[in-house]
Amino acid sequence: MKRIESRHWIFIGLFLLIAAVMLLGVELNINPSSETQKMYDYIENLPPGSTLMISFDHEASSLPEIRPVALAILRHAFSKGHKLVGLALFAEGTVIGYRLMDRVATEYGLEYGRDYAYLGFKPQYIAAILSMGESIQETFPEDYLGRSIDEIPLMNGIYNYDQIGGVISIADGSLTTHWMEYGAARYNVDILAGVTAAMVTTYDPYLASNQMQALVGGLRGAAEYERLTGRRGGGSRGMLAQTTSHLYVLLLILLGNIAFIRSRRKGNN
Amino acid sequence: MDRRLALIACFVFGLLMFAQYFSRHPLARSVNLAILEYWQIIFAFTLLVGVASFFRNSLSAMRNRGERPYRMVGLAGLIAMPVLAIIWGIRADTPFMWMFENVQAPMQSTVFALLAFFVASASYRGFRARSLQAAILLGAAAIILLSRSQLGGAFSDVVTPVADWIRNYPSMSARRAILIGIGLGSLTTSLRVILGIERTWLGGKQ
């Protein structure tokens, strides 16, 4: 049998700590940040019945972090009576986006085709973003369910970004950058984003220069959004695990550095 | 001659795409749309190159007995998913999507979640303040980590503004410098490719 090494104890410690905290079910009080507040205000202040495009630009690996973000935004947009047009520019986001939209629409008793539509996946994201600026109908002749786009009542009168209130990119990478470079710069459509926490600093310059209108970042962003909408969900629950693991990592860094300083002093002596 | 044709096509289409960007004329828009459609078709063909390469590498790696089971699983996935997609389609509630939702997505999330354990281990072994610069980096990382947690009360009131300052000044100025550098580099490379100065994309000898 293999000997248990120090790293194995670190793994076991992390697992036990998160499991214990999750079982205790501590409730955290989270204050919304200004960027999350911007997203909330943007959706809140749109006239009811406005059309928003939501693009699921992520892979399945980031689902635990990205799903609470998407759900919180979808719930808010649907509750305000906005129409949503969904799509995916990453193949893996296609069915995930459809399921999420369908789930939230069902919660609010909304009808497919009238209140929301899902266009599906289009490969080559830069070409797809540019192409929708010219014609959504020609880019997506059929929706995800195989129905002709002309048969979808919601899509009547929506030809390109001119009829879209804003695009919300749910992303785990840099794809949102292409929405800003090609969608916003060329076709003047507002870009908003819900991204993983690791991507937040990537988008800070765009947010500061108003090239991006709003940003919800990671589990914390989702938890803040849930606080604003008054409906707790995966973000608030996930924040508990995230806070615990962050503190655990900081403790390990501290212990590692104490050990390092002590060994260096011993070496000097 | 074949290289010259490719260079001429690159020059013409490069110039055309550049010029049409500034025009809202219906002709420019329809040309743009047509080229974008061709772009997507070409992209589909590039995927075939990737699949063929994966096949070839996997088959040659299968000679190694230790790697064989993993390579077989990889190849089985590569063959099974297109077969399911061709027979039943790729829409919701098809076998293809069942495989994606119940096999691929959980596996990917699991692998991604394992990162937390490796980060925890690395934080103990690797994140050492060996110099002043390393200590500053470590301090900034600790503050950002704390700001993405929620400890509540006065602690958050102190950490959040400090973390915001790090994000809005040192971090953002560095990122802007990188972005501007990338932009200028892309512009230069694009011009070199369009004008035929940069020819490595053609492959073969110069």
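Take the two forms, find the largest set of C-alpha atoms that superpose within 1.5 Å, and that set is the rigid core. Residue numbers count along the first chain shown, from 1. Owing to the predicted nature of the structure, the values given are computational and were not obtained by experimental measurement. First, how it differs from the form predicted alone.
- Among the listed residues (27, 124, 109, 114), the one located at the hinge where rigid parts rotate relative to each other between the two forms is 27.
- Remark: the rigid domain rotation between the two forms, smaller part against larger, is 28°, computed from C-alpha superpositions.
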Second form
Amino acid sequence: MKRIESRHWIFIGLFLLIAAVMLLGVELNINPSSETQKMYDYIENLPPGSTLMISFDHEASSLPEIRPVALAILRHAFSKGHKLVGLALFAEGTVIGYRLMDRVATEYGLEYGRDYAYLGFKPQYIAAILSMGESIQETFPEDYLGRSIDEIPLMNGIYNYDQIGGVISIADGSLTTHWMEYGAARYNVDILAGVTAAMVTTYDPYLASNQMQALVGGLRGAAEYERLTGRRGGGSRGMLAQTTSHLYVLLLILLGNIAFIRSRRKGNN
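Having seen the form predicted together with the partner chain, could you give me the form predicted alone?
The following holds one chain only.
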């Protein structure tokens, strides 16, 4: 049997420490940022029954970070009685988006076709954004499940962005910029976003110029949003694990330096 080396004990210690804080239900005191607060306020202050469009513009590789963001926003929107119209402008986000919407809708006992609908995937995202500004029905004649768009009660009376309270782009790249350049600039629809942490700085100028209404960024943004809604989820757990890992590494660095200094002193004696 192979002997357990010191590096193995390091990983075992990390596993045990994270497992302990999770089991003990430790909660971090995370203060919501102004950007996350804007998203919460935007959804909170919409008239009950407003219709929001949520676009899953991401790849499957970013799911661990994107999923908590999307779930937090979906739960808040559904809890306020808003109607959601989902779609995907990245092929990989299609099934993910439908499953997330369906899961949260089930939690709240909502009905497909009346409380939410999922249009599915549309290639050529710039053309799709522009086309929906003219007619959503012509852009998506059928929904993701193959039903005619005219047979979905929720879509009756929703023709283009004029009947949409805002578009929330869940993205891991720069596709959200196309929503602002072609959706907001041409059709004056409000754009909001939930993105990975790496993309937050990319969108800061858009927030500062009010081209984007609100932004939730990464696991921290998801944890902040969960605190605002009062429902702990993947964002809070992820931030707890991440913070615990960072503190553990800092402790190892400290202990390593202490051991190094002591060994040098002994060598000099």
